[in-house]
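Just the one chain here, the form predicted on its own, laid out as structure tokens.
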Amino acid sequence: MQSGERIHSMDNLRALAMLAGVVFHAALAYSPLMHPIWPAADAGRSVVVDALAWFLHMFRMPLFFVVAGYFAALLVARRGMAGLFRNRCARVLLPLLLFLPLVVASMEWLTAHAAATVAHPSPALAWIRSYIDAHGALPSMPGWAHLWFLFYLLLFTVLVWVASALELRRIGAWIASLPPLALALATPVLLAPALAGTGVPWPAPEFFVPSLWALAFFGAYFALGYQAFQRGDLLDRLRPLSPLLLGGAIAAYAALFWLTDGFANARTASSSQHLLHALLEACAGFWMILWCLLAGRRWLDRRSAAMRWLADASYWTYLVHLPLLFAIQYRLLDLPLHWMAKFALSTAVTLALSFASYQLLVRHTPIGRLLNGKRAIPQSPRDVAKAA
């Protein structure tokens, strides 16, 4: 691999799967589990987006981060610790400390404009309408919002140089090595415990204090990317296994929404059948990520111009998404429509909003740099041509 040269497969799994957020969170104004505490959402519901989102959900930011590790040991393979620190200063630190205030600012705003004006609200949005009534404000939430994966991204940094100070890595090598069934058997067993340390399905982190099974659950993801990275090997054992991990991340899956009820019983569930859907919930999650990496490898790890446009268009589109979806979805509360129509209509329309808005007031300014760096210049044929 040569300096400088982008790493298509992991630079496309990575817009995928921040783009795949924007269709998890228009899908939670319609989901039966998340109706009661969902502020946008709707009356209607349906368990087919539980089935759906849900599965999505399992693999979706692991993914991210399995991502995010890859490119962090890129990075201090190529400009060293101290270059992987200013790189996330920059791409990380900064856009958390710009933008979060705008985000919270405007999903606060949008929340209480649509207690006063919804005619017809979700019942979380009911009840914020009685404590504004009552208080006077919007209660009190805290927290990261959806930006929360910046914040550990930031954490795992700092780890990245513990590990690498106390030779931890060998740890990670060493799992690495096992072979590829065994790894995958193996893997689900060691996430379980700290899946099994909090809700099914797992639930955003996004609480300003970390939470120690968000740190071990993301950060093994992290290290696992971090390892594929350093094990160029890594993936290319596994890929006899592919339709297997593909049909037992689904068997999995099923399983788990089967045992819960489409986990509305998860909470009431013992100690013992917590554990088992901890278990089926890692299993699912673990063996979808390298199916996913397997898949990148083969589908998307070619040069393509949209691909490469809506890598660049990701970050954006994740960071102001939410409020977008917010102020759709709470319009299209009074509105006499379908779910379906409701979903397709508020996906499609945040999309277009957020491509529109990159493509005007990013892509070739200043925010544009903050987030993805100097763009290479496009070269024309005639420097191809005294290259070649």
Second form
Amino acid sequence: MQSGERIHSMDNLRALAMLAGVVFHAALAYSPLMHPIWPAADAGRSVVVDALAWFLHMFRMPLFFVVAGYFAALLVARRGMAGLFRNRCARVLLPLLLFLPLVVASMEWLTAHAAATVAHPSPALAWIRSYIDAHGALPSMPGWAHLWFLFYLLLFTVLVWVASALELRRIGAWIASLPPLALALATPVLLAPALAGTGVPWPAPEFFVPSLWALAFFGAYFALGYQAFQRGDLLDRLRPLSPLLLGGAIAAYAALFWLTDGFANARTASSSQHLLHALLEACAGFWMILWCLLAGRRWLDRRSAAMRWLADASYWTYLVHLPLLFAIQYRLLDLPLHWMAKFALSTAVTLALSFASYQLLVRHTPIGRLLNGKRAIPQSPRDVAKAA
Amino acid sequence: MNWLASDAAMVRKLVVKDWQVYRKQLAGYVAGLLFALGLVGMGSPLLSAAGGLLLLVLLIVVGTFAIGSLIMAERKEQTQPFVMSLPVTPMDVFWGKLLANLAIYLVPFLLVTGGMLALILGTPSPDGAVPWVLLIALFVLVNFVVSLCVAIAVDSDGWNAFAMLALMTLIGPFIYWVTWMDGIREHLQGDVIVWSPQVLWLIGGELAVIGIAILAAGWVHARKTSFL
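Form predicted together with the partner chain, following the form predicted on its own:
Next comes the full complex, this chain leading.
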């Protein structure tokens, strides 16, 4: 591999994690669990959606943070701490500042328009309609919307510097050097207290002040990715556990889904039950992520023009997908179609519009350079790691 | 009397040196600040109050420790004779110490103050509290700058400790005083940000104290013909 060449497995995993977000957000409109609170919630809903979508939720964003941690370590090795900060300012802070107002404004406009025009509104949309009638404006909902992950990425960049200054590297290295089975069993136990500090399933930490549980939970995954770069043998040592990890993740999630009656009883659980639910969430998510990393190495670690294009398009797609999705799903609320047709239609049209806009408006423009950077000079990450 | 540094590049090196010396402690405080913000972000009233208090305590402690380790400890550890061996004037050292400490303090200060203001402006909580928060934040900054200037100008550990403690004990009474002051009290729970004459006078007073403290410490150093 040439110096500077992309790490295909991680690039592709990041792309898939981000694109899975489109599917997940599209599914929320047909989720019984989200029906009372999701503005685009459709009358047609199925427990199947909850079973599948929330499983995706258990590992989708944590996986993204593992990949982000991996690339942060790569950047520090290649360009140093100052280089990491410069890169994060250009690729994360600037897009956040540019796109957040646009995303929030467009979603508010779409929601206000839907509240005024949809004949069969969701419970949340009906409430928003009555709120607008009473107050003349939408309720104030400050936060990062679905771009919260960019905010947390910035915080973790600061924490990379903190960990470096305090020389905490040895702690991560010690945890990463644990025997594979011990690592796979102990980490969910360490993650469970963070998840116990919030609801089940864990909500998106969209509030613009960071939440402690989210800092600890996603921070641990970011640190895992950082260690995965620094200790190239970490995933190799876990490889024999691959089938167990997949089976364990599915079993833990199934137990969680069954114990909470499809998450319907999660809010009324006792403290000990809540802790057990958090532990099962942590097991399902962590084991699934390890399996994804191993599967990524096995099946996605190769050059592919299509995957490369998807990897480049995924950032833009994730930034713009939610307003597009809302625009489509608000229109679908009044159509007499089966929920599966609406789900498929909204997902496909959102992805098609996002990809088309990326190719036509972004890829070869300054926005594309802002999001994905210039084409890198090839360089091997393993060589860089050795040099570091 | 020359108020200017003789060598800007050397002042920059002194600032970088202090930044490097204080890097570990600053990293610890940044972690502490994020922890405190995380407590505020958990949403429960108890954790939010604990997080808010921790933010205030850390903001005071970060300044105290910066002054303690970058100025007072240097005198004890005989770092000053080493600095005297460099081609620097007393004013170079003054500007180096002032700028290094201000840079170190302003990172967490702006983070906390900006975060508090964003919290008030971005949530349904009453926006009328903005001037009150700004007054208290500036008062904490005044405390730091005055303590810093005393530490730069006065060699006595006793007087420095006295100045820091005396200023710290004023924070509680100041918060009480401005909370019940006419022109502030009646707007605290309102949705409109009111810059009453009392608020503007207090802000002006706080900025003036900062300016006077820096000028006084600079005057003491400018009169020096040698380090001793």
